[in-house]
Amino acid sequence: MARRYDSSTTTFSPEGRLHQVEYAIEAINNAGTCVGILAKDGIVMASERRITSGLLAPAKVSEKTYQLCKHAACNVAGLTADANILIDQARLRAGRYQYQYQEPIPVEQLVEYVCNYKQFYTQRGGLRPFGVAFLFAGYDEHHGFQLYQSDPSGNYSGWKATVIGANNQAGKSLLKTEYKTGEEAEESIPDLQEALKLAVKVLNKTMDGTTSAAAAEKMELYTMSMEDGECAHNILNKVEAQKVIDAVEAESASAGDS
């Protein structure tokens, strides 16, 4: 029955579903993990390299976070062309409201713009869902730091910490466990160091097989902190990366030994 219907993004099947939608959501779950958490201090996203050839020469900028604005970024899991146009429509249109009202674009305004685009591509003939999820990271005066999650529906929501692309069922259920919760834990929320750390706890266990030697390489970690009064956007370097990687397997070794 479902193949009858799984060609259109505009035709509902009878049990109410959009295959191709669904179906671009499913290819998501293929692609590089992704993790964001809220902190304290900032915002932590980290995200795990695909290399596909050692050949490959060594990208000049980064393939997983995007700069849209001075006060957000955003993580990509799926099609990176896909991901390019997306990226390219909210950076207009931040620099636009920027332009036209003298302040810097709401967090939440820009990550609603672009799923409207997105949901475009799934309502008119000929076309296809963008093949991609995003992470956005922002800050603005309203309502301090801010995460979002959004997919290739359209839809997008507000979390503390999250997980997209493979294996990501594996790393909400570490985050569950591990990031505290609730308004009694407002406390306890991590700072920027302590998110790292979880947030490469998440990637060794999405990622199979992965050993410390290759980690650094195949992890790339992002934060986002504030610095006199403005926001500061840092992506680790390997010396960086490879000190929180093993500040992790240090508290994995002696939590075994206890």
Given for the second form:
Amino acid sequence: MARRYDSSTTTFSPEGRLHQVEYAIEAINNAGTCVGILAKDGIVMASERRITSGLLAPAKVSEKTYQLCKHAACNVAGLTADANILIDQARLRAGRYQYQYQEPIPVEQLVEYVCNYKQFYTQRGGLRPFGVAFLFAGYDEHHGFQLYQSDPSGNYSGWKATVIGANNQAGKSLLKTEYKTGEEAEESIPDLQEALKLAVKVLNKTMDGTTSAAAAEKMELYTMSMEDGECAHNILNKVEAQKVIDAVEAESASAGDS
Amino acid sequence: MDTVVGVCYEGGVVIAADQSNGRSILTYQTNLDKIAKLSSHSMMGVSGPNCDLVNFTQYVAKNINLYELSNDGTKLSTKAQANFARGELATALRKGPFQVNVLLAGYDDKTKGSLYHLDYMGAMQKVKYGAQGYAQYFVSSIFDKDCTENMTEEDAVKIVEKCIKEIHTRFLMSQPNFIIKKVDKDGVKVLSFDADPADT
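Output the form predicted together with the partner chain next; the form predicted alone has already been displayed.
Let's see the whole complex now, leading with the same chain.
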């Protein structure tokens, strides 16, 4: 019976659900994992690169991380083709805002715009929702560094640390124990280096079975920080990434839970 | 024919405008308020025909208000407001121009007081002091002589009043009444007027 409502994204099922939208959200849970962590002096985003074939030419610089404007970037989980459309929209919006006000767009406004665009596709007939979830990292003068996640339904939320994609439940539970929140949180918010290591730790858990030998190719590590009053975007190269991965390896070995 | 003058001081901006509303050889009223409040901490002194003056100030003020409503109370900075107004003037220039020249003043926590000088063609300049209309020819020398760094509100008001006195003595047109407003950390405030704009 429910199948009748599967074909139409815009019709509620008798139980009051939108199946296609739920399936799209479910599809994200099988996509490559992305981790985002808010640090004291910036933001870290780490994502899983899935190597489908040895013959495939590897990405030149980045595969999962896209810069949207001077002060915002995103990580993609889901269909890259769908994501490209949304990223184009986000870049256009950021550019238009800069043109109109000669000021950078507040991060949440940019996120909301992309999410409104996604929402539109869950309500208009004959259209398929975007099979994409994002992690957005950004900086603005109103609220400093910010981290958001969004799903295909067009919902978005702000986070201190979060995981999207495959095994995100396991990743989130690890973050819950490792990332301090609450009263004493201000003191113990990690700096960029600590956040990088935590992100790798989470990816190690979600990408179970990955040996550290090949890990640098399978992880994309990104940091956003402030340098001379400007937002600095940095995708770690193979050597830098391996260094972080080795440091995590060494720590867990010395902790004795290898 | 209108006069608008503005002076920045340490922590705010003062704007004065004449209160005459007329067309051709006729004076309609002399208690008009040509300094519109755009948001809690910004205002715009406008010179031009009354129709464009009202139309443009309302359009800008309402759009700034709409921005705040649709973005959880996020405020546009004075710079953003000025650039928005400039953009609208420039867009309108190729269709049906607003015949308005503007002094836009605002206060931000970070940059404190700032003043922008815009003409109807969409040229914009951030200034320490400025004037619109024939007044420019009379008051520029006063600004040049009296404006200094680190002025207080009293200093700025004194300069503006000196400008008004100069216009009263030397300008051929009759501009009997002036309204003076300021914007600082506490928002926009009317300092004085010669004729109450509320009177009908």
